[in-house]
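In the block that follows, a single chain appears as structure tokens, in the form predicted on its own.
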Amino acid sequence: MARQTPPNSPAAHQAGLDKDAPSLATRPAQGRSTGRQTQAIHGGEQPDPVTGASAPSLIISSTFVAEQVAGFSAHDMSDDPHRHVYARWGNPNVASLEAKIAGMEGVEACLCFASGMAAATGMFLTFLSAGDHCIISDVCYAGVAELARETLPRFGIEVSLVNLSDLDAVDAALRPNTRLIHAESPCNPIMRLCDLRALADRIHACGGLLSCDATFASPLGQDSAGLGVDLILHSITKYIGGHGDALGGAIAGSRALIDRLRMEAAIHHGGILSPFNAWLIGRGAATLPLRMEAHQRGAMAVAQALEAHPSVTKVLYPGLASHPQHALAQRQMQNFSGMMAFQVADAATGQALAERMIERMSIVHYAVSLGHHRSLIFWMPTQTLMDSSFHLEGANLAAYRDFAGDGVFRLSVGLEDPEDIIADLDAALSA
């Protein structure tokens, strides 16, 4: 007699989450494709097949009951790579979030990690080997910059740190063994953009891959895949989670690339996302489209107020006409996000202002991180970043200073009333 699947078995729970079945991230609704808001809410989710629960259940088991005899290695999953066997190999909550992010990015697959840095490290160590060459943005998240300069060369990987907004510099850096260009757009912390389509054309002509950290833009800010990005990286701690209460990272792309990344970075490196963090971040992701509209609206109001403030010497926000790459931003971005940077007179003024912010502000938190519902600000002096993370010299240092001067305040505009954010900043700016 054929064996029946028990109604409360792991297989029954998995039935609604199986990636091989049409998911709500990709399935047409009444004969049409779903919109991004619908994808953000329903992507990767279906009512629980056992309980009928509308909201996703939190599944924290480290192991899953097998329905058939199988091998003990993750390599034995090749016949069904999304079957849940052990939590490091896959978990229903993580799989749901991966499908949601893939749907919002308009790509086939996604892999989630314990942090954005785990995602970046996993990507580099999966797609690069000793003797390979990669080009990495000379201004990027500090942890990635330090990894590129201090760690990757120890494994025999050649690294060129290049201003990716300068296509002539990119052309000069390309080599026969270049396998990857890693970009950020906008880049952290100076809000400089790069032309992703132009970078994709160059690296694809060499047979390599383009990756882009799109954390500042979010999946709603730019069509990364449409611009030619092969590996789309996010710190999902930031905009996708949106509430500052869960660490996570993600890389989205083609099924072939993500399957390769899953076997190497998730199974072997082990930096996987916890079910609870996946559940929290998935809940936050449901409101991402609405939040990004509000972030952009508030950021534009704050940027315009800062630009008019006598204590502010420069504001860097892609949505402002004064941004040096505003034309590229209009062409490449659909949402300018809530991220900006601004300068004051000099480093000493910046240091003093940072101290006043800590003392006087009650709405904007003086803290690191970004993309949360609360506004966050932090002072980033140029010399300190040069000494610790970037080590730029010559033309690259001059290009950085064109944007940052002696330092910038990186401001993540949250979801508070813009007039309250502006008043809070003014309390510190007006000494």
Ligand SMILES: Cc1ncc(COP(=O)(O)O)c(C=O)c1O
The other form holds:
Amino acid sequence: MARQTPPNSPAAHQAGLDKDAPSLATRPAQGRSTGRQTQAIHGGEQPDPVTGASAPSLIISSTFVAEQVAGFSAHDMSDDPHRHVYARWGNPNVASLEAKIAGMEGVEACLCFASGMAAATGMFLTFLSAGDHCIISDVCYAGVAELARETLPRFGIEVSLVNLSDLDAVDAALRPNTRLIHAESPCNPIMRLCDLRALADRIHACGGLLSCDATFASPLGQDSAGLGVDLILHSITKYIGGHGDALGGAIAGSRALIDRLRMEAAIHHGGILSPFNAWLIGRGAATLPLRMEAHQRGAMAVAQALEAHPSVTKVLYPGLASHPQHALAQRQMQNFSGMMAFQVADAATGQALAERMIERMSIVHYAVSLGHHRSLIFWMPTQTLMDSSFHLEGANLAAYRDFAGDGVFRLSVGLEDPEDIIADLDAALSA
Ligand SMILES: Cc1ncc(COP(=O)(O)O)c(C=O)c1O
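Could I see the form predicted together with the named molecule next, after the form predicted on its own?
Expanding to the full complex; the earlier chain stays at the top.
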């Protein structure tokens, strides 16, 4: 059966049939390379050559009609892993989103997953084997911290949980078999940064890889690839999707690394993104550059208001001069995003404030997750997080408490009018 899409057409490229064509995300527009806003809108997309539709169609078929007799295993497709055969191996909506994210990150390729956690699991299990050692940020998304502590050692992978903002601690942790450093910058929930260029230099000198969870920063917040990150991880549930209605994950990097990841983590582990979620997240991603500007603007206004509030004892926002790593933030980040953390007097005060927030706030939702157009806030007491996820002791616990004290409110500033967000927070903060 003949396909209607000519093999060399843009839509064929979107469908993954034209493997020699330059990536749509990086193809110059009339000889020029395009900017990030243009990448976010047009990356991975072309008008439908059959219907002329300007917006991407949703393609939900789980299988694709073959044009020639081929082997049944994914290994038989290894010369062309982007050709659509079966939806676990690749789908046009997912491929389009992958090209868009790769374009915004300025790298060759990207692979999407069913969630940020699926992306993290797929990455660790693809690039680490029994006998390997990896260094993982001692403070990172709680799910990743638990995976690192509880699951990876069961597969014979040695894990060191290290404060990556302390380069002496990193140097002391490196071993001959260290294959990966996994960073998160800014890290969840305390907004601590790490110097990605310094980490890349260290792990590359040992022949290993640097991965970074850049969910809080978004592709607009830092040039992760330019700083030496090999594997850029995003929970696309957050800023990239931006509307709180679809879970997804992504890892962006070189074609060689992402091809390896696709074969193992997508085709074999199977935690792939659904076409509908790719379509929704791609629609959200088109406005990411504009949303990030607005998130940063709103967050700066909210951070300054909180810093001046008598009930707030500390605000952690990389864009504030008071952030302990503001100089690094200015050097490493181009957008400080909408994420911040703030403290009140102690754990009991925090608990009572969280209860008042649930009762009194009408604009800021008291809920987990982040990066949505709606503002979200959540109370994260230090002791509870230590018991459940981080289990830090000694210098690592002291470094955590330097930032977080007895606990932080993690605030994701949305796109509402900043004065409404401030008034809502104030209603709860005023006892
Ligand atoms: C920084 C960070 N990374 C990864 C994840 C996991 O992403 P998902 O919920 O899409 O699995 C989260 C979730 O909150 C996160 O905040």
